[in-house]
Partner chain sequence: MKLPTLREVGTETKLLLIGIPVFIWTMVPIYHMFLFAISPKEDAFSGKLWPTHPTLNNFNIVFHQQHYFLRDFWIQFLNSVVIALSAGTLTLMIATAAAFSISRLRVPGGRWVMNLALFTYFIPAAFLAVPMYRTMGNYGLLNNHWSLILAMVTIASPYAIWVLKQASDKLPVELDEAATMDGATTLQLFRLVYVPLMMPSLVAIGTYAILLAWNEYLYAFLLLSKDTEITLPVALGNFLAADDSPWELLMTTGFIYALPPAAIYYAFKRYMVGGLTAGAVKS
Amino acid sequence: MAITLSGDHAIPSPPLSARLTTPQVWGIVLLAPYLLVFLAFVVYPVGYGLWLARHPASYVALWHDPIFARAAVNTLIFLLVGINLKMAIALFLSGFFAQQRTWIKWLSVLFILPWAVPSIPTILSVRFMFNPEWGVVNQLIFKFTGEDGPNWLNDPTVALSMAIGVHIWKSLPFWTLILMTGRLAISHDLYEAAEVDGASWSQKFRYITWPSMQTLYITCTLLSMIWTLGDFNSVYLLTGGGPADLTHVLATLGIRYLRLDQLSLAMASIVCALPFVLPLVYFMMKRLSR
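Any chance of seeing just this one chain in the form predicted alone?
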């Protein structure tokens, strides 16, 4: 119990429970489980991972590992090509699905299925389709041409391109829906006024749609980059990092080191992704705080 001095007399201060109102007590009680979960499943794993990656020798070993350099380049390609292509297609499709037609509404239900279905069966099904021996793609090639199809995942460039394509196909419906809500929030009166003035489709997009959606589009792009840095499924389930570990990204490289029983290198490779993540988080929070 705290003691406060008043002149020559010591007056005991009331206990903490007496200084808190009932709503404040209930707030602490209800907040405590979430704080415990956050500490147990966020703070502790992140702190333990940073502690494992504390040795400078781990980063020296990464620097001399050619697979790490290739993974870093693949990550940049994945971000620059995959994210920009995905968001551009999502922006276009958001205008298509925003139309009030019955058949478009039914088509949107089919369009959202790749995102709604879990990643493991969908990505593995794509991998089975491109199997060089009994995949349906090579079976169709043999049926119509009489020649054997290629080993699609045996070429690093083709394999990485397919991983980017799978990522776009899997996450495109989500970002299309987000951008579609932004389009629907634009007042229809603006388009009617532009129609009266004889504005073309490109002029409507340039002077009405894009200025109204620019902040949402950039925010979604930054958020998608942050999430894509941790996208493990698209590469690992489709290519497994192969052939010859040439399609690894930083999100999957840690698994390679874990399989080689190199825990410190695995954690260090994940920490190396922070220079990519932190600037994106900073710019996103800065835009949202405007």
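Residue numbers count along the first chain shown, from 1. Only the largest set of C-alpha atoms that superpose within 1.5 Å between the two forms is called the rigid core. Note that the structure is predicted; figures quoted are calculated from it, not measured. First, how it differs from the form predicted in complex with the partner chain.
- For V281, a C-alpha deviation of 2 angstroms or more is recorded between these two forms after rigid-core alignment.
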The other form holds:
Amino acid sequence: MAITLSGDHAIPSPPLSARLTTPQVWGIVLLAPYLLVFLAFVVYPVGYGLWLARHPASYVALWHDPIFARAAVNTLIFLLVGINLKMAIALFLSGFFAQQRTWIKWLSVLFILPWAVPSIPTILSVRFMFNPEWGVVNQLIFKFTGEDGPNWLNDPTVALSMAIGVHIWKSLPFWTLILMTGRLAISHDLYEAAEVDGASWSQKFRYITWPSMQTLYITCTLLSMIWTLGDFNSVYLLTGGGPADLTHVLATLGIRYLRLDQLSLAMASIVCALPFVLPLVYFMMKRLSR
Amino acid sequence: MKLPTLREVGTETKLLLIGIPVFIWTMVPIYHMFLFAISPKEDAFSGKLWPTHPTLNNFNIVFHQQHYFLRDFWIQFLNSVVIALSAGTLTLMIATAAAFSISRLRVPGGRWVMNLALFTYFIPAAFLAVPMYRTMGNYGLLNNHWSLILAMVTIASPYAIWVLKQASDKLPVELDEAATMDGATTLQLFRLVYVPLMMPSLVAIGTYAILLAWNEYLYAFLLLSKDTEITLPVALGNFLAADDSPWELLMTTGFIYALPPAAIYYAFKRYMVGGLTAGAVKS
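Form predicted alone done, so how does the form predicted in complex with the partner chain look?
Following is the full complex, with the preceding chain placed first.
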């Protein structure tokens, strides 16, 4: 029953199978299910989508839709402010959680919760907290000041900031964990030597921590950008794109057009994001497939 | 007893000044959800930080489906379970076979498939949702559980293949050579050598795929619409559409829905944190 690995033993007749060994045939068979999924649910939809977005008229319509311009600006704000803020906090907290303390270990177990539980109940919970009439935040404001609190989600700027806050709340634990792994990999001797030399906290960060973590930090920031572009939940579940469609981002805008049965606009709005997404994807693939 | 020095007290205070805000920031939305779940309706909206009469009655109402919005709670719960388990199992099967093929059998073009998978991993999920919705319509799968299962498999398997391939590459080649010398066929090699050695990674990936499918909202809400076909998150989202939603019941249902992933996460934490963080970013 021995099956040999060498090619000369295989069935001679058709030229292709002569060049393939039995394990290679098995290799193709075992790879086939994924290839089928890829063809049916990635290649075909993406190709079909691009075909739907082929008319220049869609892009003209998008350009004239003020909601699109607003969504594009919101997406940029989300990326520039949200991600940099999140990554800076994650970098800071990774130092905090790297401390050897029992209570910090326990806190880190709880700190993971936002990432571990699904978004919908927690984001809805935030939404109810800020309900202008009966939300706990305005109840407390009324109790202490005797005045009604603001209608938080009714102001587009406030609502977008809160959506960014929700996004940070949800994904901060993950990035903190990754950056902490990076921090723990830095040799402890370096810090001890620096301490002997009397280096301050900021000097240690500037000359030891940051240079060792710079690459990881940048990779994480870029990866986070790609994923944030696809973050539908933070905006949709908190504001639903409102008030007056002023807090949409590209991820929710595509779905909005889809719901309005304007499929070519939905696809065109996504195609507009591709010039930003593809370089990021290319860079990440380069880094990860090394 | 050794008294702490002034410096130690100072450090501890600084750490607490970070730790306390972090604790509050993390827990407030989750605590708020829990508070609603154990509050009777009149207490839930009073702005109190602990209900005067904590009760489990909300859970009772949800479990017995005693509200118009909750008529189909158990079937929706079951839909979530079936879809998550099916997506997890299918992802695991497809990804393990692919990783074995690429990493151990060195199939021609394997590297190329790996790159395609990585590319898919980086497509933002909300962007793929629009064309995927139409495609599922073309396939006639809308409002069918298979549409969501297959969508989840599509999204989960690239990452799964990538992580499993990284883990496979670490297994020594000598193992395969020895097994082949002993007369093992390729399938025996897969079943008797490869799968047992890969167990920890397989557990991590299976858990990842199950959680991904359980937590999914966007695809579920696009692809399924009938009350008896939808999953729990879609049912929760539908509460929002009504003017007179029973928020305390919504939060109770949300709490029940959030428990399994939290429990699974803590049960498999050892496997997940290692496997997933190592996979997410290679520094």
